[in-house]
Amino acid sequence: MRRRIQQMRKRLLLGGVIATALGASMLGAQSTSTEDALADYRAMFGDDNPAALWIARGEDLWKEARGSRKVSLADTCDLGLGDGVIKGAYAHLPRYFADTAKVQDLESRLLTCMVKGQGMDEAPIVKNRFGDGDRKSDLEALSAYIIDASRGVAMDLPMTHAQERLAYESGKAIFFYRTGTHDFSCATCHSQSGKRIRLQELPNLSVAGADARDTYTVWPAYRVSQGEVRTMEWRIGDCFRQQRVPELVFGSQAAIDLTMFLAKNAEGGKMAAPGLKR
């Protein structure tokens, strides 16, 4: 495994050749250059995806004992299945945790795991939510690796506790709510089939069915044009930003409401995350 890190990282390096051809096309709006620099950039990769550097420092921070209390997350963190259980785990998620009173998503339950487990500050997690360059995120490479352990299981959230159900409906009416400058909506893009804004394809996810299925279950997807893993929280912080809205509060009811309302919508679709996006 560790041969097969080091091997990626030197076409890591070679490919931000491509990585830059592919930003410049995204620039100019030329569909096919970028359609095509991102096809050579898969085709450098092969069945291999950059995203197992994070998924493999995700699994060296799952095992390590850390902060006041020492411990690691896999002795003392539950994702729903019990403490340290990793297989499946995202294909139930968001799901009411009964220690937080709370529906919660892998985010969200990370950090609880990660403060009141380990005894970790909260405030440096949170700021560092989302890797860039040199300065890497733990949630990142934690959901990476976690996500990773879903591979093939498919998305059942049975939604039994009044809460669960409550979170559905929340992140619905969300979804579908109009408001910010451009009176936008997550519908305004993915309420149809076949429709596309320049060079980003929309899929349709304001019901169950194949597109809430493949969309969902490829993500967090490794993004070639910042060179990071990013997370299902940070997909639908982008959505908030490009609907003009104010930021969407990393671990909010909003956010949680919202990724059960497309994890629900996915169900029965099998877990291929990480994915490789634009």
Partner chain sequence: MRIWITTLLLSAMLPLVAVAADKARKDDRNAQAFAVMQASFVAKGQAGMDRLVQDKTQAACSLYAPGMPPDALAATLLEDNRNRVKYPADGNYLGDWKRGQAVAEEGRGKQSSDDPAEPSGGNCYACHQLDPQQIAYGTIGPSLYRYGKLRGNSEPVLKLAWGMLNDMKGYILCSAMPRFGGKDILTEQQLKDVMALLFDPDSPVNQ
Contents of the next structure:
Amino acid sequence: MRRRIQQMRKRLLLGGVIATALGASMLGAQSTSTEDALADYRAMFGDDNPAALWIARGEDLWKEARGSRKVSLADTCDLGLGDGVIKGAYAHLPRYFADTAKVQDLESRLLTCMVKGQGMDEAPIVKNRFGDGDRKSDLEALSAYIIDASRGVAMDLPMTHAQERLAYESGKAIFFYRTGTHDFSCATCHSQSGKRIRLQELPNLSVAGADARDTYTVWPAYRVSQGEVRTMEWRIGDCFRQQRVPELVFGSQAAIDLTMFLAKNAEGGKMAAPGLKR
Amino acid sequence: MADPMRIRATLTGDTVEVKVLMSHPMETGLRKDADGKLVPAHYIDTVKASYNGKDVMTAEWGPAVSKNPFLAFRFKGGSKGEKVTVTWHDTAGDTRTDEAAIQ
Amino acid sequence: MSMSRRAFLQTGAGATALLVVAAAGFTPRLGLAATEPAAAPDPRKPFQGHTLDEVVKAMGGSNAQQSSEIALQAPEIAENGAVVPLVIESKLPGTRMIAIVSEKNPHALSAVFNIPEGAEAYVMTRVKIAETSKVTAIVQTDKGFFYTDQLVKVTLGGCGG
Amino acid sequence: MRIWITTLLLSAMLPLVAVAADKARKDDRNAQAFAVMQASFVAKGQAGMDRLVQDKTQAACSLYAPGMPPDALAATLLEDNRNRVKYPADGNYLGDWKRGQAVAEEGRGKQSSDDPAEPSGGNCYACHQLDPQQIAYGTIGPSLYRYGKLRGNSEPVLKLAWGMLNDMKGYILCSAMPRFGGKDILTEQQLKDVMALLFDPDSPVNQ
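With the form predicted on its own done, generate the form predicted together with the partner chain in the same format.
Starting with the chain above, the whole complex follows.
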């Protein structure tokens, strides 16, 4: 089915309208299964992901000298592989950073670089962590740019520092922690394969495996429903909202620990983000 | 100022296909923000594309074109290395022009 | 999937069997609910129409004819009404305009594409639809207005919250 | 001989020691999650920090996940939950299936982003198939299509369904299904309306 659309796109691209091939869609046939129809819908986006706009903006922000110190992140920010190195950096995050003596995910590390390295004010950056239309988030754009530079690189966390192992264990505990009005934990929806909520497939994120790899490696993603690129911290925070618990604090230990658990379970998966999600 | 467009123009046979991604909220004027306040209408209302000083596509849009609009169109007679120019104008009076070489 | 099976199944019963209900609260968030206070109207006449006929009339035409020479590729099911990808191509000679209409939107007309001499009667874009509804592609030639349409079902996705 | 017995005793005890250690680690697991989460969340809207405090059922179902709590503990908790089920005062289980359909469709309620003045939804379609016309249904729970048609509507059948809808944790302890009555997610009238969606012969669920 997906192939049918791709073939159709190819034919259209060549300029020749094949009446029979287009006949099917003109008739608006009802015969395909829901899953096939959704696969067709997703295939229609092709490789024209609006995340490209975030990547472009993120590149400018990365290279521009900013903040009270008038330095660029490209010159001063160490994401674990050395100052300014972004290729593959995301595939080794979260990790322990000696200068902050903390395990950090990409977003909390970027915040450190912007505040400590560039001398920018922390509050407005955090307040604006998730963009909305004309109000754009620097963190989302920078994340998109940096993660794009890990495309094709396999997830491989160092896991050599004791705090990294602790973060993983803590993330796992949080993953299974049921609470709130609805008794939900992350595991309520994400501990088996092949199930869906409404029409959305639910990946099993509780263990290392294909589900965990395929899911983790497409985030951040352009969320079609929001028209924004959303990062892992946003994804986790929004799951918690729907879990009916209070609001997850940006860059908090729970956010980083849970990211560590998910990232470790995605070990070996090749980064393919920013992806495109409902 | 608005962010740059992302334009790709590809020559296949004698046809140039132009694909454009624009950074724009395309607010309908009916959406509420997180604080429950109505976000005012703000959308691209015209788009114009030209090649060699000649229009190859003009469009008029309403608020029902999706956020961060995507547009693809085709014209004949382009050659590699030459530039396609795209301009949009929105309801707030903002405008943005970008160009890309045909590949 | 054979064409004949697709064609065979294209029946009235098939079209209604998979009714998709939009949950309360879904459309307002999308910003397309007709019940919300209206925004300042777009001054351009065609953008004020609520039906296909009104739009065609505002464009100076009347009685658009259904045509199989217009190819509209739209998803059967859109995972999200905020972004519905469309491909429209007209084989009608002298096509000078392609437009997109969704009658269940607060205003029916989504976009108009003028096709100058030398350009192909082809356009690919993405539009919002407020709820499950037909999407219509209008084409104008020197002979008048023509259209084709397709039902696009809008579903609910994840946790529904 | 003596050495042999000691070895035997030790090897018999080993699993017990291991179980105790595992239990301690798991106890730590809940405590650890709570401590980290307390420091990582802020109250927002109707979602206060008290929502991070587990009740006994939640604690047991977290502690042993992905496995199940031991039988004795499970039996006590099941009974606790089942005893808390409130049956309708007027003895009438069935409301209006049309309103029930709306409750089943609505996904909002109790989230930090939701208006507490608005009624919560049941979001049944997130996990269950009901009305076959609605194709956007989840598969976390079983299909409830033809629920009433297959079971009839005798008093014991209605009572059981009411109990499960109110407090599934009295029937399947670590079920994914919320306790719609027991945790005051839905009102008694909403619960009756959902019951009607399941049992009314005119409901689309039973066509």
